[in-house]
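Presented below, as structure tokens, is a lone chain in the form predicted on its own.
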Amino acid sequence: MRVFRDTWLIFERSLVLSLRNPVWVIMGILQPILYLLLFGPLLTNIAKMPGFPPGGAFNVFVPGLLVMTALFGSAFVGFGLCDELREGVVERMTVTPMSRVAMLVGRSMRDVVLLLAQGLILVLLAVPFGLEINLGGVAVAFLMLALIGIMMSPVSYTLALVLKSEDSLAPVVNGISLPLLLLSGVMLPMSLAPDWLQTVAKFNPLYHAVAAIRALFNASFGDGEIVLGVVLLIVLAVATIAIGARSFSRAAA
């Protein structure tokens, strides 16, 4: 029971701090909107090419943007923790009986709430462009986005606890995020890529997440990528939470 109480307290505190300084939230939604407005229309003709997935340009493009929003919305959250480390906030928390798991999960829950809000705004803005949605499919897709946030946020927090500096954290996060992004097919589907690149991409869990979310938006519920994507994200989320919680425990030592 104490873990749940501590988790809620950390979540509430983190959310209030984010809403008081909403620059990250605004910038997090601005970038995918610019892609939607300036890059999305270019896909209309590309959608007619052989090998382009079914569903139309925006039903292929918007799921990729959602994954990109979830990735970047959670991969850079460690910057805020670096500031808290510098101000001694984390040190003061670690001398209390507060659960170390709660210190991680509460922050990650805040990150998930924000990225889901950003994703909802993006979907609503994409509908006038021609995005067709299935409500059941979108609901499961947003669950997968939450899992991406739960998977990536602990990685970012763990790196922040180890590196303790934004200057060191930035290149490491970019070095992890950029290959994941490029090999996931968020901008252009990997079905248009050479065979060797498609083979490499299949080792990227976000590749399967993008494929699953595209299938969900097109109501292709029999697509095997959906089950594979969900299972991969759950396993990785559990693993990263365990690693992150251990890092907070070591910070308290």
Given for the second form:
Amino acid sequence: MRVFRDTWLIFERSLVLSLRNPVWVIMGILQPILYLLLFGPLLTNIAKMPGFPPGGAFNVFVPGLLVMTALFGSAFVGFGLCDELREGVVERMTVTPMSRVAMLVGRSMRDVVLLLAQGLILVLLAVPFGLEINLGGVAVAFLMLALIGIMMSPVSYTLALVLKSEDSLAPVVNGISLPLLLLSGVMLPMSLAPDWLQTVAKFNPLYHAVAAIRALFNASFGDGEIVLGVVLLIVLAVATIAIGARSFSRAAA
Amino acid sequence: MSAQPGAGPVIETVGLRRTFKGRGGTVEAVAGVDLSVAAGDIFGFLGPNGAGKTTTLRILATLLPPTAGTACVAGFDVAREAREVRTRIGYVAQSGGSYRESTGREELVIQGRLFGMSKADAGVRAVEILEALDLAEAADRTCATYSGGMRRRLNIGIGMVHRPALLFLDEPTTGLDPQARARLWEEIRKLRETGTTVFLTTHYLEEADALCDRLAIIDHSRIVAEGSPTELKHEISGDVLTIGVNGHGDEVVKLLAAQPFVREAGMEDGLVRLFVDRGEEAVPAVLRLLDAKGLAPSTMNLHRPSLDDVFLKKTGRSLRESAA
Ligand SMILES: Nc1ncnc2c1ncn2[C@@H]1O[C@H](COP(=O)(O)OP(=O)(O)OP(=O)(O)O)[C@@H](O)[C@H]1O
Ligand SMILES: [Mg+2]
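Complement to the form predicted on its own: the form predicted together with its partner chain:
In what comes next, the whole complex appears, and the chain from above leads the way.
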């Protein structure tokens, strides 16, 4: 099938390019590590507060950092596309018979691979701090991280195709990802928040993703948030891929 | 994928139109273009900046939907059957195409593969192109390290990787040094031997004259002339006489325009230019007339009409001047 072959070709090309100039990849892993080292220790005391969810401080904190890594690892991918647009690469490929879905999914796959690698490094570094892991839970958690990437990177690519320049893209991406992040309970659990804030947060898919990944790290597999989070992310990912692929097929015009 | 000569036109447009809406109002970039390009031809699209060359090319290459009119490329409608068209053409944009952080070889190979070539075939083909375009030494360097002309050559090579039956080149030789230009002309002529149709835009008259089987001149979004370079030049029968007049241009034009043997007189680049029936008789007559008025010419040049004369006659401007 043409679409699979093309997707693989674009994936391969994008990955090679990312690894050739890995500034973004390194920045992407550095940020959560800094949080782990400089913010994590604060939590050990807060974890004793009433309302703090079950599990050790790091079992609450690291899932949040993972979601943050996945979000930032995919929300800003449009910047690279702006560069390719400017250099005429997208236009050139548009005039080939290649699949438009592949133009998007090949790139998104690269983004997912990179963010999963970053997540893995983060988890391994967090274990000495006191993160408790179980293999099954971590595996499903990483699946959810992949879904976050598959959901967010088409949004970023679509915005890049419309806005075409980093300068206009930056504020829009920030404007979207910051509230998503704040309303997901990444830093501190939402259970500490006032009721109205908790209500608003429930409309944020990442809130459920964070809750689900915390449950997974704690091996609470019966938690309803897990199914809810996975289903939500799948539905949203399908929608954003459809929109993103459409944008690619209209990109040149 | 070789073109079949005589199988009807590879490109046919009828009443092609494209407007752009912007803050400054509506721009009509292409205003009713009818074109017919035969298989196997090198077809030149000649026109000054902003004439609508790139816009027409982008429509033909499926990048831009026409506002009105139709365009058939390789037998398929560009708007409705874009995919079919895309498998049959190569397109080299006026600028850009390769990625800064990729190497020349990588770009050629992936392009071949996106057109369905195997990894091995694409690799072999990439080497062929790199050698033909004098880029073999830079093959594994990133494009960011290429000179402007090298990058341009690579972009052209990318458009040719899959041996398309129809190749669009938007100002292929702009920015190339004379040697590289000659080499590219050579490559384009080789394409003709293999039956490839080449549609190129240019504002170099020598290029159009030397390279193209047929030409269309586009000005202000409209086709103003079409034919082979020889046909176009024959349309202007007679000779062209240019006269250096030391600043007495208007006076001389007025005087000569009134003469029965002068078909048309005008000023271009500080020279008086006359279209005359018989050059060898016009020269002494002009000399006599100017002498009588005490307006000795500084230079006189008699030549057969060039494409520039054609352009001047059709558009009222010299392409040399507007392209400068
Ligand atoms: N995307 C666009 N939006 C608005 N106007 C446009 C757009 N593209 C082209 N135009 C306008 O259409 C006209 C024709 O442009 P086009 O690029 O086709 O000219 P060209 O013949 O290729 O010129 P050049 O020799 O400078 O490349 C110009 O007036 C240009 O400003
Ligand atoms: Mg142009």
